[in-house]
Structure formats: structure tokens, C-alpha cells
Number of protein chains: 2
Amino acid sequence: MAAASRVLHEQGVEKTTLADIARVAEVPLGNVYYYFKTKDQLVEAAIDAHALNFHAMTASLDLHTAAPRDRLKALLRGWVEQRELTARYGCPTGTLCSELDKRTDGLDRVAAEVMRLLIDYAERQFRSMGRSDSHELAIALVAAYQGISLLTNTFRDPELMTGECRRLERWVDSLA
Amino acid sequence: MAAASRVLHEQGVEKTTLADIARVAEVPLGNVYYYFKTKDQLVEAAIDAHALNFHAMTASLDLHTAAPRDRLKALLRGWVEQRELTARYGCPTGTLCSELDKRTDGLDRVAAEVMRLLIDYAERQFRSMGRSDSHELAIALVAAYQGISLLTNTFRDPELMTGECRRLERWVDSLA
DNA sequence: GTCTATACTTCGATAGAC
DNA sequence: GTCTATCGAAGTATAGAC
């Protein structure tokens, strides 16, 4: 699973083959397919992980900051701090979604999921920083990341995500 | 070439197959090999023809409006009217190049020259209107743009971008 | 230049021994 | 549960008639 998760995002899903994961998971190819009987269930269970992920480190935001504010500031700070990653593979939730939504069956929806997730986290923090105006802020700030995410990549340049995430922090403190 | 630049965006460069281009051309498969010689070569072709367009489009703009700010408004304005093709297909630019970074090839390069296209005439924009931080700007502007379209395409919701470019034409209208 | 037929390769998926 | 061998479908690319 942890081989699956990395490789589907290294390389996205159209362009890994079971034979990629088998061979970085050091079992052989047949053997995948007693854990997941099609390539898409691999997939999705390869986005479950990642949304369970992604609850941790919420949970875990949540027990150590108290402040809306902070919670959002420590946020861009995972973001620059993942930025590397991101310019030499893009944001993980923005790629798959990006590719998924060119699939036909329901798989694409899964992922729209984990991408909710992330807004309605950011909403419930502008909200509870009073502003009646969260839902359409969340949007705000999720597209910038999702936006700079893909400028990183695109020019392989992490200081992109480093510019822009100062820039975004100057306007979470800039809100009332 | 335009039924591959129509179906290359719609389905993706990767679900898309030769076949499925002949046909909407509605020619025969072998003859596609007449004009191209490899996949690769008519996908760079399709980015070529998407880089011609955007020039024709910012040469009319310039033409047509003096002012760059009501240019940079102009662009707003052509985002949103796009609308209801990028909720279902997504940004033309920003899902080549989010699809063609996963290549070894060089064709990733070929999508991320038609990004710098766009920020690049942004950044001219900002810089003539006086501002010395014209390439922040243009980062910024860009990425909430391929942000939101983004959100947009995996929300299948067009009023998503609808109500960003209304909140970033309020941004452009603030600065001095 | 246009079209049909097909060769070659890759990959998802399965069969069946151990 | 693990592994090898292989089937069958799909898709890129080519050969060669017209």
C-alpha cells in the first residue's frame, strides 16, 4: 500500500502499471492481485489512505493549536514545507483529482472527496475566526494552494510555493 | 488537428487513443501516421496550436484595450465565460501540464512554455500599471486562476469560478 | 495522399503449482 | 498466502494496395 501511494503519485495512475508497485513493493506481480482484485480498487484504496492521512494531521492540528488563525498559518507552513515534493511531483489531492476526473466510472468522485475535506477544514477555522464570509475564503485560499501547486511543479521551482505561501500569510493576518 | 486538440483536452492526453482521434476526424486510424509521425508528435503539435491561440487572443486584447488593468480584467472576464467548459474538461493549459510533468520525455516542457506564455503577459500587465512586485502578482493571479479551475473541474461546478474571478477582480481593482 | 489490414508491444488480469 | 507463467485486450505503429 505505503509502495502504491508513493508510486501512483510519483508517476500519476495512467502511466503506473502493477508491475511498477509490485516491483517497488518487492513482491511479485500475481501477488497484487490477491490483495486487490482490480486496478481501481488499488487506486481508491490508495486515496482512502491518503484521507486517513490527511484526519491525522488535522486531529493532531487540532490538539496542539488553539487558534483558528494559527491552525491555517501552520498549514501554509506543511505546504512550504512539502515543497520540493510538490515541485518535483505536484500536490498529491490536486494531481489525482486532475487525472481522475478524466475517468468515466465513480473514482473521480473519491477524490473530489479528500479535496473537500481540505475546504471544509479551512472553512470551519475562518469560521470560527468569525468571518460569515469562510465558505467562499476557504475556496480562496485551497485555490491558491492547488494553484501554486501546480505553477510549482510545472516550473520545478519550490520558491514559487515559498513566495506565494508568505504572500497568503500576510492576507490570513490581514483578516479580521 | 482540431478534433485532437478538442479530444486531447476533453478525454486527456493518456485515455486518449489514435483511434479516438481518427474517428471524431472521421478519418481512418492509418492515415493519422500520414501527418504524424508518433503520438508524441501530435500532442506537441496540439500544445503548439494552444500557444498560437492564446498569442492571437492577447494580440486582439492589446489591440482592443488600452488600459492593463481592464486588460487583466479581460482575462477575468474570458475565464468566466469559459466557465462551463472548465467545470467539465478543466483548464486546457493547466491539465496538459499537470499531466505532462509525470513524463520522462520532453514534452512537459513544450505545456510549461504556454504557462509562462500566460504569466508572462500578466506580469506586463502589472509592471505598466507601475507595480514593482509585477511578477508576485502575476504568480498569484495565475495560480487562484488555475486554482479555481481546479476546484471548479473536480466540483463540477461552474459557479466556483464565477465567484473567484468576482473576488479577483476586486483584487486587481485595489491595487494602487 | 488515402485507406485496409496487421504486426508488435504493453499491460491488466487469471490459472494453477507450491 | 506466495509465486510463475500466460492469456486476452487494447493501442501504437507499419506495410502495402489503391
Second form
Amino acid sequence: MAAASRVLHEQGVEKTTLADIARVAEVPLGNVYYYFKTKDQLVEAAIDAHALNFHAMTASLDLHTAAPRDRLKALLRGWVEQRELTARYGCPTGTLCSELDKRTDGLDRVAAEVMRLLIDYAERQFRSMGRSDSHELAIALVAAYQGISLLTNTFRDPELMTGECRRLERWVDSLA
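Would you mind generating the form predicted on its own now that we have the form predicted together with the DNA?
All you get below is the one chain by itself.
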């Protein structure tokens, strides 16, 4: 699944073949076909892997970071750590959502649920900070991240992500 997620992020769904994934995973193509009869099944499994990774990351933040404001800032720092990858390929979830939205097979809605996880997590943190406008703040945070991910990728400039996340950290601090 890690290989599938990586290749789909780097090449996009339409350009990726099961053979590409087998090559990166260093397994025979027959093994990939054994578990996934179609590329769409593999894409759905990769989306599920994104969700599992998100749950693991947020569980770690919840376990190791007491204050919701600090959890949000840790999330921002994680995005900054991924800035080189974002500059090259965009946000893994955002680019997948954007690409799948052009299809009519329902995978767009499955991918949207991963984005919903991020919004819901941010909303819980803002609510824990005592904010009655937690939903709007969560949308603003995710929109800022997706926007800067697009610009970071478009201009191949990882420092755009760094600067915007610094601004977002100050914004989060101002809301506490």
C-alpha cells in the first residue's frame, strides 16, 4: 500500500499502472493482481491507507501533545516537514481528491472522506480551545493549507509552505 500511495501521488491515478506499483513495491505483478483485480480497487486501498496514516498521526499528536493549540501547531510543523514533497507533487490527499473529482465512479467521495477527517480533527481542536466558530476555523485552516500546497507545487517553492505555516501558527496563537 505504501508503494501504491507513493506512485499514485507522484504520477497521478490516470498515469499509474499496476505494473508501476509492482515495480516500486518490488513484487511480481501477479502478486498485485492477486490482491487487486482492478486499478480502482488499488486506488481505494490507497485512499484507505491515507486514512489510516492520518488516524495514526493524529493519535500520536493526541497522545504526546496536551493542548489543542499545540496539536494544531504540530500539524502545521508536519506540513512544513513535507514541504519538499509538496513542492514536487502537491498535497497527497488534495491532489488525489482533485484528480478523482473528475471521475464518476464514486472514488471521489471516498477520497473526500479523508479530507473530511482533517477538517473534523481541526474542528475538534478549535472546539477544545473554546471556540464557538470551530467549524469555520477548521475550514479556514484546511483551505489555507490546500491553497499553499497548490502554490508550493505550482511554483516548486517549498519556502512558500514554510512562510504560510508560520503565519498560520501565529493565527492559531491569536485564537487561544
